[in-house]
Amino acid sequence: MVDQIRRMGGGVSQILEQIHGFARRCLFRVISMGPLPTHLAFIMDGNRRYAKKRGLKDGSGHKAGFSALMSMLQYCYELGIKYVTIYAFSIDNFRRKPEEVQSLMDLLLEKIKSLLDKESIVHEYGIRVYFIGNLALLSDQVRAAAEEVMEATAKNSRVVLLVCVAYNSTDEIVQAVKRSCMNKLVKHSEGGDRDIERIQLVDVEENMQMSVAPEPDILIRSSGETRLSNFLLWQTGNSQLFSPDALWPEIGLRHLVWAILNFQRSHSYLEKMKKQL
């Protein structure tokens, strides 16, 4: 009898399951009507402050974190969009107690290889992954992890998941202007460049991490903030901020959508003022 009824009950949520993913791809393909975002940056704010909330142990905030963002990548290549950035560890949390700071590089590691799994939604979907950042702060296991990710998924061109860590901004801003005036010591050396003292924005912006995808079209904060906290300050300046007073955890299908149609609301606006810069 109770193997009946829990048969009975997977059934139903089966059927539900199946009911909501039909209307999910009836409303994105309405919303697919409209000029989509090529790429959405997320600062995923209030892993901790979701487990405070809740009464639960150190951590749990942070793996429903990574299922809430399981799910948006799924929403995401549903509806097209080619890039998604994530803040995953900022150079700044380094400084939190040594405990936390080791509880989230295991769970990072974790994570990390989880994605080389065979039933991965990276292999699912076919996401191609960058790791952003000063990768050399990072342990030798999650470095090596992380790496090893990056070559699996290098022929995946679906989606391009972009997961800085150990980053921030004004590093990669540094980083970009030395590699910059090295190529240019280079260049000279070779005799290729005589105008050595001439650094041209464009020769920081092809050393720039983030190259590797456009500048973002919305970036998202969960938990109401409004501060960019040394995020993607160079590429966020024709952005479109959207802050939802959901914890990371409690971030849905409604705020993605609601992000969107805002978006497509002033993307005339937003485009023509890209054309006057």
The other form holds:
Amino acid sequence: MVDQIRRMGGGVSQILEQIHGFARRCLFRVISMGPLPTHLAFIMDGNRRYAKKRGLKDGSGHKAGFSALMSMLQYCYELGIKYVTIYAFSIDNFRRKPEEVQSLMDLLLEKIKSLLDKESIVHEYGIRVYFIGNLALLSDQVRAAAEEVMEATAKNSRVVLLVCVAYNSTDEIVQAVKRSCMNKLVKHSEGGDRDIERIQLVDVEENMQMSVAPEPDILIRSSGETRLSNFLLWQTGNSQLFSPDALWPEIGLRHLVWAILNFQRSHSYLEKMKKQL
Amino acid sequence: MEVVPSSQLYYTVCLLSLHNHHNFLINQFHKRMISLRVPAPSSFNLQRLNSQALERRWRLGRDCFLSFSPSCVENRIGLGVRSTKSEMAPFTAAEEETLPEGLQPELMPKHVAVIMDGNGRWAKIQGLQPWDGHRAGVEALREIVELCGKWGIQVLTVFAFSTDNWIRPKIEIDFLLSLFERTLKSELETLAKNNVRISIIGDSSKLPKSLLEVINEVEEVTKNNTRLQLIVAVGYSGKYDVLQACRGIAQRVKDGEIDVEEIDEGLIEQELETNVTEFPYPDLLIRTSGELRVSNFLLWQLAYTELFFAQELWPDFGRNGFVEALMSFQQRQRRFGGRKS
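Instead of the form predicted alone shown above, give the structure for the form predicted in complex with its partner chain, please.
Let us now look at the entire complex, which starts with that chain.
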């Protein structure tokens, strides 16, 4: 008898989930009538403020943020957006208190390892994961786990997730400049290229770590702050910027839908400009 | 119940027509969603038309009309558009305007950057020609420069002409560059009197010779001024700036001056064109006309800049819009990646 009730309760929540999923799919069907972005970037700001607001203890803001991230990824991939980039940890964040940095690193390690599980979102959607940033600044454990995930998902090709860890856009540009200079030096010493100073835009761009993905169409920063904070400065020159007031753990489907509708409104004008260029 | 083949066909036809009708309905619904103009949940500010702005617009419109006839252009000194603010009287420190209420002097940004967007659209709404929009834009710029000088902002960077703008029709480009040349010539005296230093950044290879000469002269005459530095970006884009810095560094590496391993952020910063100023990184970037993009203006320098998007078009963005932007800036919490506790 108790089992029957339990099964019924489980059945009700299952039905609700199915209704939600159905409504969401209908909504996505409507949105897909217009042009969809290929690449979405997220700055996941506001986890600590959320924890403070809810009176939770310090680390739980980031945990709530992680589950918000998982649902956003699910919506994006269901909608058919191929590339998603997230700003997980900046080089500037190393300046925070050591305990906070350590707890963030522990959470990062735990979640990276969970990506390798059979039931994880990676296998459900066939995600290829890249870790972008100055990985040398991370601890050996985290770096090894990240490299393992990159290798394990290298064969997936349906959708791509780029996680920016220990990342700064200025640092990325410096590394790209170094590599372009080194390439030119090598060519010069081999007697091939005579003009080392004529480094072209393509030389720098192909040496960027983010060259594995096209430029983001929309950059969404939660918590209402309108700044880039050294994220994808090179790539967001022509991206639509959107900054909802919701803190990252509070972000939901409605913000994503609104961002995409705004993108669709200005899309035709931007395409015209791109063709002219 | 047995299903007869003909009824199967009937059901298929019904389903197909329903599907088409279904698609049509979805399309209609999508069009409705796109046309929703509810302001998005964000911290952007909305347009406010007050009587002052309306009056100024009318005056500008009237003057634009008067200036359009060729005979008037010759007789006028400087620009065709005349407004009460044309003659910028020299001001001394004693006459410095106090900050409007709500703004705190210690929280004023040192460097403000502006993308002056919306001249063309403004002219269209007013029923004027596009060049009148640009002229009105210069007037608006004059007002902002004056305010920056009075309120202690030390650097003002304006995006006058981007590398992407070269695709505009030739007649418009020629007009813009000649407008720029005329403005520089006519305003040189006023700016020198007001202790304003002008610097021009950008790719000067495509600019006409006469303009380059005027630029050199203006930069030379004003190079020792200290009150306000006005940086005008002409033929500029953020990527171009980083690329030319990269080339400069590559040349230094080739000459053996530095090693490849020594390339770091400080080195790139030195080579960027914004090294003409002590404060190369803007604290606040304002973009008018409601577009939510940076459009490749100041790439490297915008790493920690607060962005402010105004709904007004540039000719309407006067003192009121500027005060709004500054108030929004002063309320922001800038953490630079660390923790505010």
